[in-house]
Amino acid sequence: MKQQKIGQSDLNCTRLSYGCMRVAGTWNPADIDPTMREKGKKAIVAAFDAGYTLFDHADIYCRGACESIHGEVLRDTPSMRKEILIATKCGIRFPGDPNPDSPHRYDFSASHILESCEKSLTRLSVEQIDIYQLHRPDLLMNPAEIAGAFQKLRDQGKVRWFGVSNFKPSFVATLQSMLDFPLVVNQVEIHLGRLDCLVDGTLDQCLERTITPLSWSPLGGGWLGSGGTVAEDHPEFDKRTRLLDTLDAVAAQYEVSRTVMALAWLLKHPAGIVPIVGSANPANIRDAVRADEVDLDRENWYRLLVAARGAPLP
């Protein structure tokens, strides 16, 4: 694969990562049994043949278990954990923790992120993790707070670097000013059906200060993905449906497949989007490598575009 630097550190990492969500098959922690435990572990192999190098994580995926699979392979494959990169993320708390009467909510309190994180290194089994994001935006948010807990697990070797998910500019602003270490990565939702990032500053923001995109639901949830269908009651269907017959146009121009070529439109942004595949499919995820050896041109690129606005350019 081609490689993309992270923010502004020099570690090298593929062009897609592989987003470990789904490895547990479930979100209920009670339903896992032995043969989901191995079809997850046979996923994250998978991805590691196929040359992922970034692996996505969430403490909130099947509340752990999710980290815990992959602790699993790891201690499985020792050797694994020097050629790849583990990022993670917290802040999201669901109802009833720690309280029967606790609101969902997010929580980016020092106490909370130094919490997470031990627990997160545990489920790993791993000494540090490479990038630990904050995943959602608390409106509550202490910049100075946040950066005290960020310095103490930098200073005690258990992160390498930081980041965000789903934050707009100006909070990303917000807490890189009481850092003294840059963000490296800001995980948002962007694809062919949803284009936000491209105009409202965010995007931009990751040129101005090397901050890594990395794409969540790069598919669309699936429906941009090959195969993926829009129900007939769905509000857009026709806007959509014209999407999916151009995508599907341009993937056979280039002789691949339609998931191919939705994440290949986002590779071409010059911002360097990291997409994040989801998939616990074996042939899904190798298919999905292909996306880094399509050259998109810019015709096709803008054709696409035009087609997921439903609408001509101004």
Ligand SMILES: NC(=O)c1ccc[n+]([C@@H]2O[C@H](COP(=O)([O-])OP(=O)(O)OC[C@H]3O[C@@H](n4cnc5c(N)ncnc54)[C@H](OP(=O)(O)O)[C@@H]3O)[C@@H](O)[C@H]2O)c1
Second form
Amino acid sequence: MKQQKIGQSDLNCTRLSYGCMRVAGTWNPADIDPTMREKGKKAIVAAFDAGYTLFDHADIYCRGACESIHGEVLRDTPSMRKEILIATKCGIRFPGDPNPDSPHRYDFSASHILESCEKSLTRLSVEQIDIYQLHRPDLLMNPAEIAGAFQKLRDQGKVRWFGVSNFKPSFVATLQSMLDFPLVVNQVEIHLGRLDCLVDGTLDQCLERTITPLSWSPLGGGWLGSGGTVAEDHPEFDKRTRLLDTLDAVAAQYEVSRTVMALAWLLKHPAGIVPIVGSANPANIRDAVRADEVDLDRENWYRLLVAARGAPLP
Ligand SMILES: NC(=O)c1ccc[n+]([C@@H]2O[C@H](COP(=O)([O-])OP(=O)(O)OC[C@H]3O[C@@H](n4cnc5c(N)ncnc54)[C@H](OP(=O)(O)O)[C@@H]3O)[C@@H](O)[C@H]2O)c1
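Next, report the structure of the form predicted together with this ligand; the form predicted on its own has already been given.
Below is the entire complex, every chain and molecule, led by the chain shown above.
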């Protein structure tokens, strides 16, 4: 796969990255059995063997179990560490953390960032995280406090670069104004089923500031992928069905799968969107890589955009 620079950092990654949210096969760590763990490890190894170099995690994915599964892979195959970049996230706290009646919330306090980072390092069995991201904007965030925590993690060598996720441009600008180093990624939901970031200033800001946009759920969580379907009672059934038909027609022209075309559509954007492929199935993980070879023309890019909008352009 081709490589690209990540933001203004000294890091490069492949144009498709691998997301580890599903490698435990569940969101409840109590449900994981040894077979599921092995399956998760195989998915990570399949992504590595297929050439993906950026692996995305979050502390909340199966409450840390996804990071731990990757940690096991890294202990089994220590040579993998230097070949890949590890990204993870903090800042979301589930209900019951730390007290039984604590609500679901976001927490960018310095103490939470620092503690979360320590825990992720331990679970992942690494000494340094390549890209540490704030998961969802904490409406109580104090940029100066975050900057202090980031600086400490940087000085201690625990994190190389920082990024954000689900941040609107104004949040990015405010946080950046307090930092002595550039934020290198903004991980957002952008795909053919979610077009907001194309027009709300997110991608413009990425272009202007050289921030790499990472696309989460690039297949909309699965329905845009090969074999994906739209539930008949879905409120956007007609629109989504027409989009899948158009996607299939364009994919057929390029002799690739629907999945590959949905990813290639993201890769066409000049902001250098890096889709985070989330499959836990080795065959699907390998198929997605073909998106890197597709040179989608403008006409077909717009054909898909119009189908995704469900309405013609003005
Ligand atoms: N920052 C955030 O707020 C946020 C939120 C959500 C996700 N994320 C990140 O984004 C990553 C990707 O999210 P996602 O898993 O929802 O991504 P996705 O690629 O949109 O969806 C993956 C799902 O699609 C299914 N799928 C069906 N057909 C497929 C095909 N032909 N090829 C590939 N997948 C197919 C997969 O099933 P199989 O496993 O059976 O292939 C899997 O269940 C996560 O791992 C995480 O790193 C971030």
